[in-house]
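Take a look at this single chain in structure tokens; it is the form predicted alone.
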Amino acid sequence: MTPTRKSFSSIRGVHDILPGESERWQAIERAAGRLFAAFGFREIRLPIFEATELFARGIGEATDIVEKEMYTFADRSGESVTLRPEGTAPAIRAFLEHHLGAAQAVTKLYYWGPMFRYERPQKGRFRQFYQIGAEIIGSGAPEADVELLALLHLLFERLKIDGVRLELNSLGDEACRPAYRQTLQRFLESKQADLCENCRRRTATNPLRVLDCKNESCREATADAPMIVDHLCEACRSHHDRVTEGLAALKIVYHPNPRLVRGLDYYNRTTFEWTTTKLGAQNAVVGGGRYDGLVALLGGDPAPAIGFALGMERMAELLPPELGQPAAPDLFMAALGEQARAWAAPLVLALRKEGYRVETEYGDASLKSQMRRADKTGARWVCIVGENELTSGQIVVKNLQTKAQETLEADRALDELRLRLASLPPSPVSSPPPGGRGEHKAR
């Protein structure tokens, strides 16, 4: 009896990043990595799961993430663990556990990887999604806020992403936010009949989140709500003014948004988002802010900090097409026959060692078939070698863009191919390979 075949598909809310899309992600990662290095950030790689209490304490038990969205389970020892829904709390946990602040006053970290939240899947929102995040730990100066915003501004510029806007707000701190929170609560209690169920619940537990509700009736009901920017203490007002002055000095355009509160309890003072109108309802591409109390909340000595998280899926959708094209091979090696393949193999490996992209055929195939494949790959040059060429000591090289063809001495093939490949312009998605065309051109 023939067994029944079962086909599998991905779980709802997760997705594969396929060739064609992955090149776009790589373009973002390359640009971000270079900027992080220029700004003095160092990479940290964090575990996929952590103790559940880390997120309950750090994010806030009254947040939607902790209440409804976390993937939490008991491991075999009975300990409650959670797939990370965000990266800041794990980064601070690692900072404290490994005493990363002992050697310097300010620590700058960045990371990338998957996060997990049980949300209703829709365009731009997944249950497994990917973020690039960064944290500056140890400085409460507004200049740190400006530096982080400048890094992101440069990233959008480097990636040629337009149509995004920086929205900025201040959430105050423990000196001024409690009084504002009470004022806002009293206002919201008078509007309960006009608020959605979520906002009625949040009135008691997390009233600032009501201001961020996208429900039109809730926005109308809170149109004249008191805003925290009008209730800042002198220190928070001064901090906010210095941030906006710093952005103006760098000619970074920002838009005040008094309703911008973010979704996590640990934020204070500066909070920001980069938004776009090109992605529908899921319009936030980057979000972040200052969280000066989180380090102490997680058991460390008090230390101010600020960070951001960038959504890779949304960023990739905004990337111009020319920055996400797969790199074509520099050379296609068309070897005909066993003897020719044996001759070509060391040559192919030598060029690949130097960073050139070289494709070749596996097994026997006609010259016509191999040339057809070379065209499909978009290779810039093709090298043709068969038994006749080896006997004569000559090989054929063809430029597939100009169609010009020439004959080269086989015993000088490596040097001759290097000269031709070194003249190629860099691929639009990658810099010249180390030891490859960039160095040979300089000789």
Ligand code: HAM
Second form
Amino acid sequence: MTPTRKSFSSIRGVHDILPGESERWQAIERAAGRLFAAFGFREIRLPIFEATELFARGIGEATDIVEKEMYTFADRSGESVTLRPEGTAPAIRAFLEHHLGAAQAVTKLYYWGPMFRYERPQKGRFRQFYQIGAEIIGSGAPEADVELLALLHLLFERLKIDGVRLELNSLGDEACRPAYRQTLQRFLESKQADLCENCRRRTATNPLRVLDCKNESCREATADAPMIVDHLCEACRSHHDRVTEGLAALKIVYHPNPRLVRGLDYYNRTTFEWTTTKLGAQNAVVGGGRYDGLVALLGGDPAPAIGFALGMERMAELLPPELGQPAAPDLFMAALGEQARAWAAPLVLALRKEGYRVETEYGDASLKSQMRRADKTGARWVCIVGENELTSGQIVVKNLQTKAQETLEADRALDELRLRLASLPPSPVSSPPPGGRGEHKAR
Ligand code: HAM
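To complete the pair, please output the form predicted together with histidyl-adenosine monophosphate (HAM); the form predicted alone was given just before.
Okay, now the whole complex, with that chain kicking things off.
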């Protein structure tokens, strides 16, 4: 009986990040990592799952995420756990659990990794997706908002991503939002007939969310809706003005968007998104804002905070094609025969140790097939060594770009190769080896 062959594919909405794409992700991670270091953020690695209650309380019971998008299950002891749909609530949980705020007034953290939301998969929307996120905990000053936005602005600049816009709003605070919420609710009650079913329900549970419904009739019905920016208290108005002045002083262009209300309940005051028209319906690349009440909501002493998260899949789509290209080898070592391979092995290792990209053949292959492979890899140099070369003490190197060929003393091969490789213009290296050549040049 022949065994049945079963093949598997990944789960709907869950994807692999393949070589070719992963280099582009590394380009984003590297640029973000450098900026985090420059801005004084430190990395925190958070668990993939947490107690369900953390998200229900932190994100808000009446949000889409908590109502219908969480991967929640009972573990073997019956405890309800949830695959994290976002990183802010876990970051604050860890901040409080480990008293990270005890050592300094302001704590700046960043994290990256997969998040899970049971959404309808479509272009740019996945059920397992990746975020890079950052949080500034302990400062309520508008300068913190400006600093965070400046970091993101620089990130887009470094990654040469254009065609994105920073949309900005203020959601007020506990002093002005309750009254505004009521005013909005009254307005929405008068428009029930024109609202979609979801928005009719949200009128009672989460009226602000009605403002960012994509449904055309809901948008028309709310065209004259009262907007929170016109109902801010004095403190929120002044905070908002100082944020916009700070952005203007740094020449960071922003677009006021009074309908930007965000899908998580913890926000107050400054909220923002970077959007693009290049990704279809899923137009938000970065989202974030201030959440001054969350630390206290999760059981800590009150502490203001602000943060953002960017979607890796969406960001990678926007990267210009020349960024994050896989790097071609610096050298292809074509060794012919066992003796030549034995001679070449320590040389290859020595060069790799210094951070050069060296490719070589496993086992026997003709010179012709090795040269074909060297060409295919895009290597800049090829070194040819066989029994004859070893006997004569002269090896051959060829520059595959200029086609110039020379012979070198086999005894001085390491020095001579190093000399040639060091003078190469930097390749579009996806991830320079730490301490290697690329790293030195980058400084
Ligand atoms: P968020 O707006 O829910 O905010 O997500 C941030 C970004 O994650 C979005 O702008 C988008 O790029 C990406 N994203 C969200 N859902 C998906 C999905 N299903 N597929 C692909 N990408 C997605 C937060 O998560 C907040 N925790 C941000 C924050 C940090 N606020 C304060 N601190």
